[in-house]
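There is one chain below, alone, in structure tokens, taken in the form predicted alone.
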Amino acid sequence: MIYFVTGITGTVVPLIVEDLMKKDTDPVFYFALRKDTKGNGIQARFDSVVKSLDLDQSTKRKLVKNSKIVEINVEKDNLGIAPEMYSELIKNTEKILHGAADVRFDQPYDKIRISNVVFSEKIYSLFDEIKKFRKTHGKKEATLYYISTGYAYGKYKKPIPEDFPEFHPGKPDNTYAQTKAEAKIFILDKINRLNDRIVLFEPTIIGGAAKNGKTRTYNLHYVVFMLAYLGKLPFFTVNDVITEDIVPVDWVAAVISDIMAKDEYHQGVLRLASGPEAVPIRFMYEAGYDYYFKNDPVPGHKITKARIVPKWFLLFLLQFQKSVNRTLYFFTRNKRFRKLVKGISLMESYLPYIAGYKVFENEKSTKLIEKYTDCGTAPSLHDIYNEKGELVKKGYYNKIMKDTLETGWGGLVDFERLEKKTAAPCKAPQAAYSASRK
């Protein structure tokens, strides 16, 4: 099968990739990739990824022989594809993935539609060029596979339904979430008005590995993890009826490499959720507070305990503390209070996906990965697979905390710093200060 993939940089589409090497007897990649902020060239952000996949060195040798880079420019046409690998991709392509986006919270709405919207769009005339010429030449029909998110459907105050082939979002929560539900809508149009062979994904949050706890990023609930364990979180709300849905990555990968591998499942939405299983915010704090009170790296370290106040107190809290940040950098043109600022605007994006009614309907999409995948249901926070594939209770949600020790959320917090401040001297794990950030 060959493949034409946006997102090889991302989060979940280099899992999706690793389980094609292992599902597709027969698989030839198109990456698109663009230069990034750093400078690096997209010869070399290939080889990053590639060299951080967990393939033995024989497929990883089978996925670079196998593979081709595409230059993109979302801004430019057919984006910014040279004429003659556009044309390659318009006759050799069978699939596409397109799993890039640009899933910062706190983006201007003109900025963030360009990577969420029009991106969308261009990857579609993409697949409608690819669709004519496959039609004419009498081949099988090619597929169009596009990761959305649940979250497009943006403020709701009862279960978010499974409504396909119709939607009816909410108001957004952000411009993440509404650009978002943009490009759904704009999808789903054409399933509806050309019956189009599109198969929409919409995974909640997604955390670590099930089978090890791992990310490769560490954004939205891990955040939060990281300012309570450095006593950042002085305030916070919790409530026994809001829920936290959080899907393992790996999961979400071995759903998805499994409908586009085994070719049967076409058209539709699968929403890639916990549902009933999701976890209680307040579960979440009081088990974190427990693990990292137990588990810290450094002796002598004191993990405040935030205070629980009401959701709209700690919005009071945030919009007062901006204020006082605002008016501070205002007088006196220090960058700390502008970075405050745009922290706390982070944390106000961040309160519907952690502090928010949501609740998802999955019953629908359980019954299609039932059955046009190998997988069962998502498993749930509390829950793990060991490396023999076997089900352990309350075992996933300690190995997200123990991933975050180990590497210091990514390298975003520097354990020897901490240490200093404690004059005491630090123990295991030491993985933690080799990606910690000086």
Ligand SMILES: NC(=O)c1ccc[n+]([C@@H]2O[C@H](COP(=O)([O-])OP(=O)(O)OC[C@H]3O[C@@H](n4cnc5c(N)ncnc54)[C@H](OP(=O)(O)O)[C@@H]3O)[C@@H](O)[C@H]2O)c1
Given for the second form:
Amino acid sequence: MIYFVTGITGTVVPLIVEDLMKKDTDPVFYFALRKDTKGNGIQARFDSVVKSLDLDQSTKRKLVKNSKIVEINVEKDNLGIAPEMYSELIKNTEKILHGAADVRFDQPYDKIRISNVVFSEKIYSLFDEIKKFRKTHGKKEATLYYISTGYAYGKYKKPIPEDFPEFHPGKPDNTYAQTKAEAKIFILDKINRLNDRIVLFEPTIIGGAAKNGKTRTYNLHYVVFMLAYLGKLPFFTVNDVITEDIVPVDWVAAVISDIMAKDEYHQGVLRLASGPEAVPIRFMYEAGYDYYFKNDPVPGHKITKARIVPKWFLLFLLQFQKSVNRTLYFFTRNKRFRKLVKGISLMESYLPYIAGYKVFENEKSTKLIEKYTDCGTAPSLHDIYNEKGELVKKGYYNKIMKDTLETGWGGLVDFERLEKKTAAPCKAPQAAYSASRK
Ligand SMILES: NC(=O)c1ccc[n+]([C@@H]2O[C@H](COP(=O)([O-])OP(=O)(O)OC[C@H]3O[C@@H](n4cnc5c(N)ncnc54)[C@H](OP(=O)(O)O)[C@@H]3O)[C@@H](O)[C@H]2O)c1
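Alt. form predicted in complex with the ligand, vs. the form predicted alone above:
What follows is the whole complex; the chain from before opens it.
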């Protein structure tokens, strides 16, 4: 099968490609990449992704041999792809996987729209050309696989329905959800009006792998865990109604790659959610502190538990802190205050995801997943299967938290620095984490 893939430098797509290398006997890839902001070119970026993949050396060599990398610029015509390459893509591509998106919650609408809406429209234009080419030449129809998100539904007072072919989003939580909803409306229209072969995937929140707890990016719940560990979460909100629908990245990749490689399901929406198995936020809160208390690698480091407050009070505190730090920055021009404002804004944008009512129906999708893939339901957040196939209660939790301590949240937390700080508490307080990530 010949694939055109976007998002290979991200969190989810590399795992899908790993799986396709095992599930498809003769995979050929075109990977769409752009230079990064540090000046790394597309070849260097691709090489480093290949190096990081969980594949043996001969499979990696096969992947490199069977891959072409395509430089793209979403803001240009035809994605900025050179004309000869664009024609080659139209002629050869059998399946498109559009997994690229800007997943940050704090971006201005006009900016994030380019990566999430304009990009999807241009991917569809390419798909449309492929479709026509294949029809004219009597070839098997192509399929477009698009990764949407359950959060495109925005604020919903009731459980979020599986309403395909309809879609009635609520008020968006942020510009990410807003632009992902716009892109979904655009894509659904192509299915409804033109009967196109398009499959949409709707993961909820993607967490570390069920297999080993590993993740490529430490955002959202990882940031909350990190702040709690560092004692920088003085207040938090939990209640018995709010649940976190988190699905392991390897399960998401397994479902998507099965759908693509088996080539039997070609139109519709698959919600990739825990549904009724989603974990209560109270459980996360307690299990998180319990684990970090017991396994703290920094001698003498004291983890202070957050004080539980109602959600409205937490919101008020965040806004108050933001105004204070903004004012302090205005008068002192000390960058620390600006960084704090950014951090608090990010926390605010996380709140609907962490403490908002989000319940995802997944009954229809579960049946489709059972029918069209070899995957069962999502391993729920607290239960996982170990290497012997035995169910381990709360095992997933321990795996992802073990990973945060082993990697220092992917390098965000410097344990040595934290240890020095712990040993010399009189020094001026400084953040023990060096960068804030998307
Ligand atoms: N992570 C989650 O919890 C979650 C949950 C539900 C749905 N999803 C969806 O799953 C998909 C993959 O998410 P992810 O977590 O893997 O995201 P990610 O780790 O942030 O990766 C995003 C990928 O998209 C690429 N990209 C973004 N804007 C681009 C642009 N303008 N031009 C070229 N490439 C661009 C990035 O390339 P660069 O490296 O060049 O920036 C990167 O490869 C997205 O569609 C997302 O909406 C994610």
